[in-house]
Amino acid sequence: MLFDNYQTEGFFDEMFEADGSPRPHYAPVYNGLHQVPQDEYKNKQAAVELAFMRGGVTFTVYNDSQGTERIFPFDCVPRVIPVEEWEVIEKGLIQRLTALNLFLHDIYHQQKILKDRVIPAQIVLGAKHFRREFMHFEVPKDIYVHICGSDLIRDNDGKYLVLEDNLRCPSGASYMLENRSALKRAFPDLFRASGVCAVDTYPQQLLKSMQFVAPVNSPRQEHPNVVLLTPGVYNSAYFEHAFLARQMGIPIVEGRDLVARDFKIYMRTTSGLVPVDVIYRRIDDDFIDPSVFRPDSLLGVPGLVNAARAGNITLANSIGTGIADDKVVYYYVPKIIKYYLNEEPILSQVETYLASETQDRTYILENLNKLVVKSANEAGGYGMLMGPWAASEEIEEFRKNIIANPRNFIAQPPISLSRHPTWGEEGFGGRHIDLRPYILYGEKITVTPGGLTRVALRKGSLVVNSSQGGGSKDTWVLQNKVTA
């Protein structure tokens, strides 16, 4: 049977108790899969992978000798979250995004949190993604972050922790939707028996969030024109850009398809120029307008920032949101929640040391072989030192970089991420996972009941990023409470 030789090995396992018995909320999945012959399971797994290949469900790895385009790895055993756990996650994420949005408004206006010395001013004002050009800039409905993807992990006790926030151009929602579609085809009876919350309304909810923040002076308030701005087909997430644009029923455009006229943005079409109200942008700040940021950028739209300043175009997410997902600012999020909401954080986060603080820096430098060190603004698993598993040369290189630029580094103790049964060459084994839920901010803040569970496919690895050898699973949030 599929799970006969599976071992939890002392880690917190999502599916099994320490004694090897399945957790109550996993009973339908366990019962449905346990009796499946291995050959049949392998055939279903292969069929899903073939469907992904034919459907172009891919991502790009740059500087890869085996070719840049890869099929996104997918494991057929779903991650299941009981409704009572999800309710806490949902409330915690809504609280967190509410506070971070208030933080962004404050930082680009009165900067009260800096004046009250809750956060040292140099942490914010000297940050890579703080945009001085956007001081006193008004965004529609005061919403800066329309799409957020915060990463959650679970520790040895099964406690959910926020690992980081992604408030610029969070990716992965397309894989959440494709995973659900694939698993419903592979195990339709299992899906129906489990009572799972739907995720397939995400594209429509995303579009509504965009339309809600259309410029107030637009003559198309009832039906604002929304486009998705992509860097192009060579971008690592182009599959997602095309997928979401198609699902929302909006045009996908590159910078050359848009033009600024009289502080407004228009899309070039065969029928002439068409006005645009909202841009779901998947281009970083630096490249979005060469007349304001990087002058060598060929990806953006000259004049876009002036059109936004004039209140004629909305950018989702807003320019300047990167300051709120700086890994050094992450350290202060519990204080940010307390400052703006006068509440204690519902979701905890990982203990963090700041290399910019003398005492913390001393501790970090003395314990590099025991800590995980992260660069403040890197993503995708890059710019990170996994101390306990790193070579001495890599540790020494990080030591030099920390001493040279302490503001750019944080350190955290290694967390033994929870594990989940995952299919491999030798059958099922435990692999470490995390969770990226998707939060939308429109008329209200909503959290899609599920998200993208990412899995470290290499045995023992804690790095779940697809660019570093990770894959994904479908995430099932149950509709009803399960009794033991």
Second form
Amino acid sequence: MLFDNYQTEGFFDEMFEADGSPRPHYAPVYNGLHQVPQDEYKNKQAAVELAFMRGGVTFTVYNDSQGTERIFPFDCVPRVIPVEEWEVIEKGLIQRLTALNLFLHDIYHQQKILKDRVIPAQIVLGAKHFRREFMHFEVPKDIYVHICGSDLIRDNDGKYLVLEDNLRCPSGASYMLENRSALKRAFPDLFRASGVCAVDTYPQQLLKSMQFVAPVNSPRQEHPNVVLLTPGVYNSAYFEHAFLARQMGIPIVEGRDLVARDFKIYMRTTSGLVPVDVIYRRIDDDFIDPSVFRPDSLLGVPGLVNAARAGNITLANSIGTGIADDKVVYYYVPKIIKYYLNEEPILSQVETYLASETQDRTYILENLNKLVVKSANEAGGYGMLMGPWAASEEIEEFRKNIIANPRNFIAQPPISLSRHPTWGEEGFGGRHIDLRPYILYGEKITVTPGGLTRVALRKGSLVVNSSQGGGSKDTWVLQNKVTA
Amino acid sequence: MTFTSSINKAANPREQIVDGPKSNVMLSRVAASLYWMSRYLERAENIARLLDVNLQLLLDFGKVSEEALKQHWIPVLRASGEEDMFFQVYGTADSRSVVEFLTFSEQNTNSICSCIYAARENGRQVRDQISLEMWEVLNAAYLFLKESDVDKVWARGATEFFDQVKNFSHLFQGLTDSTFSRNEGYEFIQFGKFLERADKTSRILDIKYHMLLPKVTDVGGAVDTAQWQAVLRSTSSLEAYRRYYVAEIVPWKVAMFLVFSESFPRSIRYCIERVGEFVHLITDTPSGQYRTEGERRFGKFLQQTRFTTPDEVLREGLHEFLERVQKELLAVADHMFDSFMYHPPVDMAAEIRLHQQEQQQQQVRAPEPPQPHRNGR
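Would you generate the structure of this protein in the form predicted in complex with its partner chain, following the form predicted alone above?
What follows is the whole complex; the chain from before opens it.
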């Protein structure tokens, strides 16, 4: 039997109670999989991987001399979220994004929150991702963040915590969709037994959100021209860009396909220059317009920022949103929620120490071997110190950097992360997971019921990033309440 | 020059702004990728057939000397256009080295592998435009070749290997037919396919011109016939030819069949008729007319070919005629590429200057934004 030797080993396990019995909302999955002969399970897992390889559902690995494409490893046991848990997550994420969007509007206009000293002004004004150039410019419908992918984790008591917000170009939605269709092919019966919310409306909703924010000047209000801007085929997430463009039925363009004339953006097509209204861009601010930001960028479109400021093109997400997912600003998010919404945060977040605060810094420097230290503006699991597991040289290196540039670092206690049965060489073992739901801001804010569950495939590892040995799982939100 | 009067010399249409909503636009870059994807796949298929047939042809000759072997392969290398590069890499031409070079060499940008990789890479660039089925075939072909090498081909049988390569191409064409919308993209795919095919048929036919016969008196003999038969098989036309001429392999008839057949889909005439069709669809120029010098030139070539007799080809010389075909195909390919698929790269430095000037002008006009609040009230 597949789960016979499975041990929770004292961690919070998504599937099993501490006593080893399956949790009620996992019962159909447990019953369906437990009986599957090991060889058959292995075959199905292999078939899914082969299908991903054949379909080119891959990402490109950087710092790999061969520049190889790899599949994002997929584990067939789905992660199941009961509807009552999901309702809280959904409400919490909507609250959080509403507040962060108000925050962005405020700091790019009157900066009330700084004047009221809820956040020290220099934290915002001095941040790497604060775009002074965009002060006092309006974005359509006042929406700055159209697509958000927040990372959630669960601590040892199973409590959901927001680990970070991704407000620039969050990736992974295509894997949420591909994982679902892969698992439907491999284990169709599991779906019938559980009743799972569909995720495949995501591309349509994404397109709708894009169309909703078309510039007011555009003569194409009914059918605005929306395109997806990719850095190109050598970007690690190119598969996703092509996938989403295809699902939405919009052109995928590179910087060289666009040209700015008279504060408007055009695509270079076989029949001439065709105007563009909305750009779902998958290029970071720094690279998007070499006439304003990094002049060495060959990926961007010179004149794009001017066109955006003139109100002739909408960028999704808007420029300058990175300030709101700065890890120092993260510390202030509960205060941001209270300030703009006068509500208590529905979702908790991880206790955070700011190296820029004298007291916190002393604590951090004294406890480097017990804390997780993060750079304020890195993503993808880079620029991180995992104190309890780090070599002493690494710790000293961070100590130096923190003292030299305290604004750039925060520290958090390590969170153990919940575990989930995951297939490995020795059968099922517990592996740490997180959750990235996708939140879209259009006419209203919607959260796709599900998301991407990332899993650290190496035993004991807490790093779930695809670039560093992470895999993923299909994520189920159940349609109905489970009666135990 | 009277023709210039009817040629539109106005500004390049690609630089004109097309206003209003337009649902079916195609990026020039996408058109280029679809075109090259299609050409490369057709090219790979033709090389596979050429190699397969010539390997089999050698079996008919029994034991062959090293020199004879070399003489056999040189025309094949010449048809692939990479004869010089081959001899820089390999000392002498034998079956194995030629197969390795034309199939797997990364240096040879026209090897089967290079072609399939390029087709797949182009497909990947327009992954959002082609159907999932088409993409999966490109990717499967890529994965298949990545796992193969000349040792495996030798061990498992070359025919089977080349059959597989051809099958990928056929499957792709069938899926294009059944899963791809008949839009502008389709026109670029077909244009590329027939252009490449016309070129390859002309080159395969030309091989026979370079193949030596043991003695002059062997013309029409067993070896000569076997070679002509190989030409037919290299263009998948042996059976079609037999049905048309009933069995007998007569050299001149073979050549004329591959040049002039109006119904056989790999003959030069058939392919350039299709090329012409898709040129008119892409340019929107009514059939029988032209708007640019490039269209005029190809239209003239097409008309001439339609009304050329075998005797005229004989007088011109088959080899010379085929070279002219290749030249005209190249001209129309260049013309279409420059007019529709290629945008000269943006001059980044100039663009940056232009938009920074705009920015400064804008800042002069815009009211001074209120100063960001400094700490303290």
